[in-house]
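Only one chain comes next, encoded as C-alpha cells, the form predicted on its own.
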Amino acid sequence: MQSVYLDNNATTPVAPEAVAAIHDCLEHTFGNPSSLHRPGVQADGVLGDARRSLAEQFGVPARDLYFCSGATEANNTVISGVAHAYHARGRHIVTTAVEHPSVIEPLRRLEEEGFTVTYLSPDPVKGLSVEQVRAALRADTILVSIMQVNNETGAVFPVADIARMVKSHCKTAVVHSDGVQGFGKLASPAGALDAYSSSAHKIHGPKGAGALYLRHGVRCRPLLVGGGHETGLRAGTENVPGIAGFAAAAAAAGGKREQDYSRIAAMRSQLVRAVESTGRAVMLSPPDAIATTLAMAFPPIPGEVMVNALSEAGVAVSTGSACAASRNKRSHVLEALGFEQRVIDSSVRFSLSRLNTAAEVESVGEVLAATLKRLRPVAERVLR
C-alpha cells in the first residue's frame, strides 16, 4: 500500500495554496517589512494582507492579531506576559491538567515565582464543565487558560461559554485559549476571549509561523524585546513567507470548513468501525471529540510497538503529543483523566486532516487488523 499519514495533530502536510504563497514571497518579496524602501514596503504589504485575512478567520479585528513563531511562543507570551502585567491585582491562575506542555511549563515557572495555579481535571467522558471553572475562580484570579481542543484525545472544551461566565463572575480576569487543534477546523471562539493562540503547521501551513490574538486593552508584558516589531508585543523580524503561507492555508481551510469537517467525521467513523471490528480496543477519546482525532488503546501491546509496526507498514500515527513522545514520557493527559497505566502505555493516536481520503482510511483499517492479529499473541505471551 502507499504510505498514509495520520499524525496530523503533530504537524500537517503543507497545502498547495500555502506552498504557492511561500514560493511567491521567497522569489519576489525579500524585503524587511520594517524598512522604508520599496522592497520593505512590499513585504509590509504582504504582512498587512495576511493579518487582515487571518483576522477574518479568527473573527477578530486585524489590529489585535500579532505574528510570532508558533503557538508555543504565543502561549508562553500570553501566560507569562499577562501574569506579570497584572500581578498587582492577584496571583491566581486557573487552567486544566490536560493542557499542552507549552501552557503547563510556563505555569510551572510562575508557580516558582509565587503564583498559585489551580489545575482542573476534566471528566474522560463528559469533559470540562463551565461550573468546574466557575467553582475554581477566586477574587485574586487574574488569568484563565483553557485549551479549545485537547491534542491527545480530541476533547472539545466550551471555551466561549467559559469566557462569558468568567466575565460575569470575575470581570478583571483575562481568558486565554490554546486554539492549536481547533483553529481552521471548528468555528473560532476568539471573539468571546481575551487571547487565542494558533499555529500554521497544524492547518497545512509551514512550521515557524503562528499568531496570537490579544484583545485591545489587555496588558501583556512582551516575552521578546529589542526591536518594537508587532507594535511592541513581539520583537524580531517577521517571517514574511511563513506568515503568507499561514494566511493562505487558513483561507483554504476556512473556505469549505464545514464541508471538510463532515467528510473527516465520516472517515473517523469509518476508522472507529475498523478498530472495533478487531476487538479489545479501549476508546480514549470522548463521544463528542473533534472529528480529526481518535485516541485508542490496544492492551497489552505497547503503544510504541504499535506505532513502529504501523510505520513499517506505511501508516504514520503516534502515541500522543509529539512533544511528550520525543522525551519518552507517559502522557500527563491520560494520567490526569484517570486511565490505568496499562491502557496509557498502549495508547495510539490517529489524527486526520482534510487532505486524507476514505480510501486511505479503508487501507489503514486493513493494515491495523493485520497488525493487531500479529502482535497480540506475542504481547500476551511476553506478559503471561
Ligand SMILES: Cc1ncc(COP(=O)(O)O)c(C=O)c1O
The other form holds:
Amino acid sequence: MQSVYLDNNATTPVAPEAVAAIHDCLEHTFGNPSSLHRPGVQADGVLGDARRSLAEQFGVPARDLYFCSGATEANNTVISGVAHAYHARGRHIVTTAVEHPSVIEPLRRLEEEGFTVTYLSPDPVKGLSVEQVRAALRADTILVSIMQVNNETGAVFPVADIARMVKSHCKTAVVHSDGVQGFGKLASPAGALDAYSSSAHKIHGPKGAGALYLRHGVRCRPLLVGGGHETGLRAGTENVPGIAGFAAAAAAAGGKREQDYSRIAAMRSQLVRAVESTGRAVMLSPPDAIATTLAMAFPPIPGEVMVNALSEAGVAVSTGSACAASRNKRSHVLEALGFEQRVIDSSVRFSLSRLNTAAEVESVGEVLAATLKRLRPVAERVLR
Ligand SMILES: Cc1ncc(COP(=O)(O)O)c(C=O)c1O
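I have the form predicted on its own already, so could you send the form predicted together with the ligand?
After this comes the whole thing, all chains and molecules, with the earlier chain placed first.
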C-alpha cells in the first residue's frame, strides 16, 4: 500500500501552488521589503499582494493583517499584548480549558502577573454555548479568547456569535479566536472578531509563516520590538517567500472551499463507517465536529501502539494531539472534556485534508481493521 497521510492537523503537505510561489520568490524577489531600492520595492510588492489576497480570505481590511512566524507567535502576541495594553481597565480574561498550549501558556504567565483567567469547560457532545461565555463575563473582563476549532477533537465553537454577544454585554472586551484549524476550511469568522490567528502550514502552506488579524483601533503591546516592521506590531524582516507561499495556499484553499469540504466530509463518513464496523471504538469527536478531524479511542490498545502499528503499515496518524504526544503528556483537552483515563490513553486522531482521496481512506479502513484484529486480543490479554 502507498503511504497515506492523515495527520493534517499537525501539519500539511505543501500545495503545488505554494511551492511555485515560494520558488518564484526565492529566485526573483530576494530584496528586503523595508529597503527603498528596486529589489526592496519588489519584495514589498509581494508582501502587499499577499496581504490583500489573505485579507480577502479572512474577510477583513488588508491594513489590519500582520504577518508573523505562525500561530504560536500570533496567539502569544495578542494575548500578552492586549492584556498589557488594557490592564488599567481590568485584569480578567475568559477562555476555554481546551485551547492550544500557545494560548494556555501565555495566559498562565499572565496569571503569575496577577491577571485572573476563567477556563470554561465545553461539553464533549454539545460543545461550548454562547450562554456559558456570557455567564463568565465580568465588568473587568478585558479579553475573551476562544478557539474556532479544537485541534484534537474537531469541536467547532460559535466564535462569531460569541463575539456579537460579548460586544452587547461587555463592549470594551477584546474578542480573539485561534483560527488555526478553521481557516481555509470553514467560512472565516474574522470580520465579527477583534483578532484572529492563523498559520500557513495547516493549510498546505510552508512552516514559519502566519498572520494575525487585529481590528484597527485595538491596542496591543508588541512582543517583538526593534525595527518597527508590520506597522510596529511585529519587528523583524518579513519571511517574504513563506508569506507568498501562505497567500498562494490560502487562495488555492479558498477557491473550492465548499466543494472540498463536502468531499472531506464524505471521506470522514467513510472512515467512521470503517472504524465502526470493527466494533468497540469510542468516538471522542462531537457529532458536529469539523469534517477534517476524527478523534477515536480503541481501548485497551494504547494510542502510541496503534500509531506505531499504523505507521508501519504506511498510515500516518497521531495520538490525541501531536504536541502532547511528542512530550509524552496526557492530553489536557481530553481530560478537560471528562473522558476516562483508559480512553484518553488509547486515543487516536485521524485528520484529513483536501489533498486526501477516497481511495486512500478506503485502504486506511482495511489497514485499520487488520491492525485492530491483530492488536486487540494482545492488548486484552496483557492489560487484563
Ligand atoms: C489550534 C492550534 N493553535 C495554534 C497552533 C500553533 O501553530 P504554529 O505551528 O503555526 O505555531 C496549532 C498547531 O498545532 C494549533 O493546532
